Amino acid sequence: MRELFHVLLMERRGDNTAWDNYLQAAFEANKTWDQLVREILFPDEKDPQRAGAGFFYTKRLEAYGQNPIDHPGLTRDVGRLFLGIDLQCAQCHDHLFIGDYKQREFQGLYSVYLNVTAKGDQPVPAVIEKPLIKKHEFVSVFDSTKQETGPRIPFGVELPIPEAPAAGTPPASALALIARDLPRVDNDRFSRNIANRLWFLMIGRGLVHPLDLHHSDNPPSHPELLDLLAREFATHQFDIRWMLRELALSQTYQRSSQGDAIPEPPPPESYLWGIEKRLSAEQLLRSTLRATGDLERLEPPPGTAAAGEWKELRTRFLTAYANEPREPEGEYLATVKGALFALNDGKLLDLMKRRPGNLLDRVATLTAPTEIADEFYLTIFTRFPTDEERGEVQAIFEKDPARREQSLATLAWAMLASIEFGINH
């Protein structure tokens, strides 16, 4: 859970301690979802038990290359993940396409945003968030008109600017207005956004796709499903453990995915079957362990830091199987780097090696081809061969007898590198 939603909320930005601590904590208590959103929207860095938190706007609020600190890309991120609507284009204009997104909701979340800046040299990730004193004053690029809005959770109400504090009083903060109103039980957007979000998490797609366009022209393919699933889930107080046992319970969880039969499959909106996705590049790392027979020679017990082989190979398949930062893992494809990776990476290669009780070892003891078809299959497809593919298995053992211990290492790297490997059935 920790590292699925380091990934949905950071998007490869990159990682951080502090960060991982937080949200393994989190998860570990079974914190609420709407509660999570509130300690990201208002980081506390002299709370130990929030401290972490911060490093979703900290590492947002980093200046890369010769780029400014980029608070518009912070604050459509803030609408993007926590309530689902893209307002990028909405920020000079109302947006030109999608009718439901005007300027006004962008700027108005804007406004709290232009006024935050990272803490330097902190031991945990910290903001410094200017008061904001006055209402923000924007025009549009086709219309010279000065309009002006105070602090704003897109399409709803505008809030009051905080008054000024009396002497000795800590300033009132517009980050913790955000964080109040935003991730609330009334707010349909909320729940509907991370209904939604779980739902892709679990079945493979979105019940509105892309996840960020919820929009009129945009409406969810089954729309009373979406309403269902947001008014439960926040019925049950987010409870994240919750809905996730509930979507894995469902029919829609539990279909296969053999359509094979059926001459022209239903689209994927349907959910008429299980829906094939690829591997994540931290799924396709612990399978590739597991299949080897070396995940547990490898990974570092929970709590402890990655290091040697372990972290080497953990950055070696983010490179190749990994979104580039900053873009949304809303679906994962196969790439050129990931087959060169599969093809050519020697500590992936140095997984197929012999070792005592590893997958190679166990097979190797094996004499019958029929044995070591079915090992391999077990072992990384999960299922039995088939005949056809028993055969082909006797027929590489039979081709050149002599090299049966390097026959035997190409054929796990050829299973490890398909496409039936790298997908989630």
The other form holds:
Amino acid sequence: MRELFHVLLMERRGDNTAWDNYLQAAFEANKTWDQLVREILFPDEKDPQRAGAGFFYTKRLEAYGQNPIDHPGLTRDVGRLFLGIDLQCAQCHDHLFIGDYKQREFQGLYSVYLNVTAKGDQPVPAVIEKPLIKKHEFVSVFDSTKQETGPRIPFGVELPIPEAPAAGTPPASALALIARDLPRVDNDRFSRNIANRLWFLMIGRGLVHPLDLHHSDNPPSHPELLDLLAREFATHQFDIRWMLRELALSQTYQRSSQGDAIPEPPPPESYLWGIEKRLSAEQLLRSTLRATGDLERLEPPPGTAAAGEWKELRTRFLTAYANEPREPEGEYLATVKGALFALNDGKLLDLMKRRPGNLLDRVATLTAPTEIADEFYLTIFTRFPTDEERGEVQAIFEKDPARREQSLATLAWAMLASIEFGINH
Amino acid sequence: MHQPQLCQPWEHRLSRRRLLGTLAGGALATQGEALGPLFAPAMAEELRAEEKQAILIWLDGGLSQLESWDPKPKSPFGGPFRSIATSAPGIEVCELLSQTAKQMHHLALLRSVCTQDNSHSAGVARINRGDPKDRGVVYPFLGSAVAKLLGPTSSGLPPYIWIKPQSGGFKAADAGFLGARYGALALGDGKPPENLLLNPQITPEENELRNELRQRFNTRYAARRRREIADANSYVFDLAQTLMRREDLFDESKITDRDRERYGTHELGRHILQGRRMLEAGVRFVKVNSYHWDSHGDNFNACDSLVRQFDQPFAALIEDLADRGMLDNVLVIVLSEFGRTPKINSHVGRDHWPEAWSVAMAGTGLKRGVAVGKTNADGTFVDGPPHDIGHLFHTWLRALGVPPENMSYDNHGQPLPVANEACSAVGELLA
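Switch from the form predicted on its own to the form predicted together with the partner chain and give that structure.
Below: every chain and molecule of the assembly, starting with the one above.
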């Protein structure tokens, strides 16, 4: 869960130990989604409950490459990830094709983030907020009428400029306002976004698709279902564990991705066939090691830093299969880089060598080709081979009995490099 | 001339038919949304068939126009080098380009380049992206743009290869909003990328066998499922294996002594020669980078060395492309982030000067043996209409057969012109 939500929230921007620990503790305690979001939106490095949560902001407030600090990008990500609305195009003007996305929706949130900076070189990520003392002015690039806004949750009411709690003290935090008003049961967009995202994680496609484009011209494929999921999730105090269990028990989740295409496959948004899902780089690494019989030997216990062979392999898998930083990881992405890794990476190919107790060692002791086929198929594809597939394995060994050892490695590789293994289907 | 602020939405609404056409054109993504479809897919198919190619030589730091394409000898800022006649009557260049001068009848110069940024950080990005209007997105560099607009050639090789000093790898940054798959496959020092060579543990026969098995598994898997995943998967494995089969492209023993001598054994010489080999193999877009052109100090000794290092292999490249008839299909561009100041500073250097500089080009779609535009007598400013990088992007895309006015990218529904719509092609350069 920690890894999953780390990738979802940070989109491969980088790692941070305090953040990892924060997420780990949060999911161990089954912290509710609204609580988690409240802490991320208003982090405090001194509060043990919230320490580490600031990484969501601080990493986005770092300059990268030749780009300036991206306050609009942070604003956009808060809208995308917590409300399911991508307001990027509404930064400079009302969105041209999405009637709902007005410039004021972006600017109201931006007025807060404009004043936030990351504290440099902190062991625990921390932000500084410049007090918001007046409304934020903006113009549309299409007409130069001046407009202004105070802090505002998109599609909510404009909030007053925060005042000082007492004379002589600094004004209250605008981030606290956002954290108070965004993750709420009565904010439909908040519950619908997360219901849709969890549905996507389990089922493979959002009811609203793409995930970041909730608006009236892009309705859910199953409006009553999304309403129900959002409502029930909110009623269950945004209990993520409960929600994932409910989804896993659904018929939709359990459907097969196979069918008879007459005349063509049903559209994915019908959910009539199961949707094939991408395995993350981390999942691929673990699945591969599980199959070759190396996972227990290599994976460090939770809470220990990655080192040695595990670290080396993990880096290679991430380089080959993870998306670029700032690119959401959604659907299956085939790349030449990944293909070349599968074909030629030495460390990966080493896993297909015989070592006491591993898969190749087990099959090497078997003599009947059908037994070998069964062992390979059960371990790698977690199913029995068909007669055709058993025959195929038999043919390989009959063709070249002298090269038995190589044939075993070849077979293991071809299965591990196949789509049946590399895709959640 | 009418210059609309933005493309109109109705011009870009995707019909089902057009969307399907686009998806057929690029099998990489599994759902249309991630592919970032072009709005004129049918056109992209036609363009692909024409097999136009390009090579961009990027002289990082800023080539001095005065020590190259626009010499001003005997002027207050002219410096010590003479200008020499070339094979194109009436066009003179700096004597440091003595080899290139013999190929000038193939080249087209633009001497009226006037751009915006005089810092490296802003200039490199702006020039490489063609200075599009700011729409809150990161635009692709030219190589990624061409990879997107034209795709791979029929060679099946990756469409964008970048030959550079130091490290290689898959470089996604050039692709901007187009997404990582339009990034460059970078050959560090011309060497093959990681995992390109068949792992020595695997014999070619085993490689064939294992891939045949893999394909058999995949065919069986895909038989009663949706096609998209299997198609995308086999597309990239095919591309990877096409690259692996062209191991010879990285085999230095295949280089003739004659080529080695003509291009030179120095870094830029080897890299430009590697670039030619990539073009011959059918790569759509090749970028060759050379660094250390930022001659704030000791400009003239630096140019005496650097410009000559460029001159020798560049002249050989033009000669070879012309001899083989490849200039009819290949666009050649020599570019920096800006030119250098006419004024010579107290370190005998020249500083950054975007106000008036030159760009050299050659090949498909362009006139040959011409110099378009001019600077004033001292070379300080453009004399006549100035041309920004946006004009050059229009010119180059048009030369490659892409009509920039009619093409836009689709960034998740946001239509983005492929070149700055406030600019147009430099007609005098186009054939």
